[in-house]
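In structure tokens, one chain follows: the form predicted on its own.
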Amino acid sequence: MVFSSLVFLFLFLAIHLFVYHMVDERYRNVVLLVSSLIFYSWGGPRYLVLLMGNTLASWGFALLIERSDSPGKRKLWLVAECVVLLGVLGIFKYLGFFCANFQAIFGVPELIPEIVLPIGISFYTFQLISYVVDVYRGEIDAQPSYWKLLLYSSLFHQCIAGPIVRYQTVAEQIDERRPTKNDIYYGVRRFSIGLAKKAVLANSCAAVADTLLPIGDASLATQTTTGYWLGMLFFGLQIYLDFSAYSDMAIGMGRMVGFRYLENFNYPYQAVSIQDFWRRWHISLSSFFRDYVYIPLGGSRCSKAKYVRNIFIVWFLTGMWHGASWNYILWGLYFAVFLLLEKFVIRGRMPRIAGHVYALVVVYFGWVLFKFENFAELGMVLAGMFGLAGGGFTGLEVHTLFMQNIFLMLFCFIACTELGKRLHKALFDAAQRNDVALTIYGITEAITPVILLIIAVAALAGASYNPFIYFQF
């Protein structure tokens, strides 16, 4: 079950919110936990046992760390936690990858294990590790109740696509939260924005990108140069709108029940450098690697050689986290190179506009590495983008798709900027001083979530329906 489905929207979420707000406050965590476990087990009940087992291990190790007087024992329990959780993650996510590479080099094993990846395992693994590490550091107290830690690790708002929520962010809210009417309204509004962003914009971009860049299809080799560039443009839009939409929906659903999750995306396509991009993109993941890998390795307060080592380790792991394939590792190391270039060569001397263009170009080609797991297809697309394609420079299909989706592109460009946020703030500020503006603001605030939900539901019901196709030259 995914957030952008009619079953989730009208069955699961509607029933959950109704029951949650009807029961006494004492039982709301129980309702939330039951809903989260039902949601997680929807895709396979056996993986619920894995989630509960990892949480049980983390709960036990955290208590052992807190109750141990010996620094050696505390470190031992911390290492045990990392070995258990990363070991489980490695088996499910990377065992097939390592076996395939070992087979390619040494010819064994004969059979590559096909292991289904449990949904959200990367997210809840990192959350539980951060929890135990924070207990080890003395930054938080260990949670004495197993079921409350399970509530934290299984919260359906963010367990499949983030953000990576740290325990210390929500520790107090687990025990004490009272959502106000404003919280509920904000949550509904934020969720509706995310749902529309996913159902209308991201899905439409995905349809165009998949048409122009059909992975595993022979027609990929005969695409035109402009087709490659346009396809990757739509893929870049899709991946941001998709990821940020899920974060919007997670933040909105959390707010509806009193949780205040931190922002996970801050308009990364407005970045003026690669460092700035990664301060804005998937913030919870970037901060996790910063606080639990980069800084413990020494960060930047070390020799130049160790700093370079730290950067490559962090970005190798960042690539690995995104998927068990060499293209993701290459993607991570690709960004490591540009971060080092900015640190030692560019050093902030690039003008802001030039920096923005440079960042967009680097990120754009980064998405090419990210999209194609097959290196033959990757090389084909890169060569085709620079005029070495078998299909020529352009063609009728590319021209038609561009004209059909020019308004979609325009709306997506706007959605990638702060324009909407700034207009909303400007109207809010005007409403404080002017009665007419206040009336307009009140009306727009009332109808915006409703309109967005209607548009999103229409798009989901129509599956491949693209409303922008009817606005073309």
Second form
Amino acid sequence: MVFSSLVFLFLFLAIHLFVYHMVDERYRNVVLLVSSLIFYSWGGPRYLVLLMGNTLASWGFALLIERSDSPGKRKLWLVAECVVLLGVLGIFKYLGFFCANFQAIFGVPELIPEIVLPIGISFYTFQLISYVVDVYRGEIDAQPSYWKLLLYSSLFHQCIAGPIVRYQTVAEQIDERRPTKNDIYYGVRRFSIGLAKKAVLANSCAAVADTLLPIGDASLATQTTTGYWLGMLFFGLQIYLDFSAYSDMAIGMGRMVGFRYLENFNYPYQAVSIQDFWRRWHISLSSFFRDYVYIPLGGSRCSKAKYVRNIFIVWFLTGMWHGASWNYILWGLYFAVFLLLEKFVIRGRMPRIAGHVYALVVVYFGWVLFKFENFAELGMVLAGMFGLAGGGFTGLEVHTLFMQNIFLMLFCFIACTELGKRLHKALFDAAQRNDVALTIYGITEAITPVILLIIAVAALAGASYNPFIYFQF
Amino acid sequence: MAVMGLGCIIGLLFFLRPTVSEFENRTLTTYPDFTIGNFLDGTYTSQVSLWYADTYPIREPLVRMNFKTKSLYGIQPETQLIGGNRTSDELPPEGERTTEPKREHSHDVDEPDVRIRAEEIEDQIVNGLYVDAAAGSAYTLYYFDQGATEAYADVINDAASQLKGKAEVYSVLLPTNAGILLDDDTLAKLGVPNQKQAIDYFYSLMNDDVYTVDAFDVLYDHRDEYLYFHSDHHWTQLAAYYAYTAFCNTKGIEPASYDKWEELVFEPYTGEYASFVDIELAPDYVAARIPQGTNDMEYWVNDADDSTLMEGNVISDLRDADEDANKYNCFVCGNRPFSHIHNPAVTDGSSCLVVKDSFGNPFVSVMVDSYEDIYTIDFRFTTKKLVDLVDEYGIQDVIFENVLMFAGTYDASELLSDIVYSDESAGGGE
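Alt. form predicted in complex with its partner chain, vs. the form predicted on its own above:
Below is the entire complex, every chain and molecule, led by the chain shown above.
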């Protein structure tokens, strides 16, 4: 089930919230858990076993770690946790990839297994690993109740599309949370913004990007130069609006029931460097790799050679996390190169404006690497962008799409900045001092979620096109 | 939360759930059948989600609202090309092929597959749509595909071989509105071929057992008349009549007189382009003349189930239909998998089977006076086999009618294969 669907909005979420707020506080976790398991099973219940099994392993290993006195045993259980969870992830996500590469080099195996990627496995695997590592480090207590840990790993707000919520962020809230009316209002508002961002903006950008850059279709080769550039521009908008919208909805739904998840995006397209970009983009993933890979490897407090090694390892893994394909790994290493460039060559000496342009250009071309798993297509698009396009420089279709979506594009540019947030704050500040502003603020606060919901619902009703890019991760 | 609650209640009003969308001119998704297998692999719940959204009680106004919202996304240029990132293969000299005729074909009619492919064929409508705001019209472009063309000709040839000695086989290939109404310069700029040449090439690949009907020239000669709708890819009954005269010319019979038939006019008519383009399209109407022989017919909603047999009219009177109703459905009760018209005014035992797409609907309506029995199958939806039908009903003429944008796709030849080749011949060797 996806958040941006009528069945989720009007059937699942509406009934869930109604029941959740109707039952006694003691049973609210039960409602959340049952709802989450139904939600997860909606795409096919067979992978629920995997989620429950991984959670069972993590629950057991964490308790064993906590109850072990010897550091050796604690480490053993931690290693066991990593072997089990990363092993499962490896089989379901990377086995086909490894076999294909092995076959390309050695000619065996003859058959490459085609394994369906269980939904959300990359997200909940990392959540559970972070939980056990944090127990190992003594930063949190192990959760004695399996069902509560299962609630954490399966919580439908973030289970299948992130953000990667650390257990320590929600440990206390699992046992006790009392959402205020303000929390509920904020949650509904944030969810509505996310839903409209996804259903209206991201899906519309996706439609343009996919029309201009049809992956796997012969017409990709006949696109024009301007078509490639415009298509990639809309893809860049789509991927941010899509993913951040899901985080908005997750944060909003969590807030409605008293969970406070950390922000996952901070206007990444306002970045002034690549390092800055990655502090703003998919923050929960970046911080996971920082805390559980980069720093344990020595971080930056080591020799230059080790630092370079650490950076390449982290970004190799970051790329690989995004997909079992070389283009994602290349995408990760591409950023590693720019991060090293910034560290050793640029060293913060680039003017802010130039840094912003530089970051956007690097990220833009990064998305080209990210979008095309097939290297022949990737090469074709890159060549096409620089004048070797099969369809010539430009064409009527590109002109039509550009003109028909020009206001959408401009609006999306604005939506990628914090202008809306600043305007909202300015109105809020004015409302503290001025009655007219207070009235305007009150009205806009009351009607904004309603209008956004209606627009989003209309968009969902009219669109069969509703993919979510990050489901594959 | 109130909005969600209200939405939830509306969603539970099952008796208000629509089954068709007038705006999108399509039948909406039906509730899926439950099996353990489709439940476990998630197909069932996924289809339930689709059904829930597709038949949501107030979906139609929401879809219209969304369409209006999208008009705010930008500016509509005077000339537009929608879904036109395609290239046309070079038209080879007539009769020249790049591949040997295929001898292996798919045979089994797999209902879900057929439906999916039928939908893919329908997508051709917007897979190359040229919009001219000044003319208030949109035009469906045709892109020549060498392989698909050869595959189509192969199926027709094989059908003719199978039916040799039993029935005569005719091929009626029709141009799209772009082929008739746009000049050669515009077509060349858009990178699409002259449709007359494309049709001639199709015909050049057909063997001597197939009678080919030159409908292009007669349509082109009358291009100043109301042959195509401005807001839809379909043609008018008048255009179908001209194509029918071309057919009669090939067959060597006298066409019925169009002037003698009673005319009904249904207006306004808004076709499918209106749901894809956001310009003011010129107003349309549907003029339908009732053949003299009969206006009665029978059709099967599902031709694998005899209990779905219904009675209807060759020309349904839609003068009182809703403004939004798809008035093109006035012809032969719309796209039906199988139908039959018995004309009591003709008693010579003549019969034909029209294998058609949606362009065939007005075409069949104007053929009524020329045969005692007209059987029709829609190649996208039928489960019938061609040879079985010819044998069972003693059919004398089999007429394959296809518009170029469908005929020139692999989907068309695959769907036709399901009709032409018998299950026993699976494995090749026709």
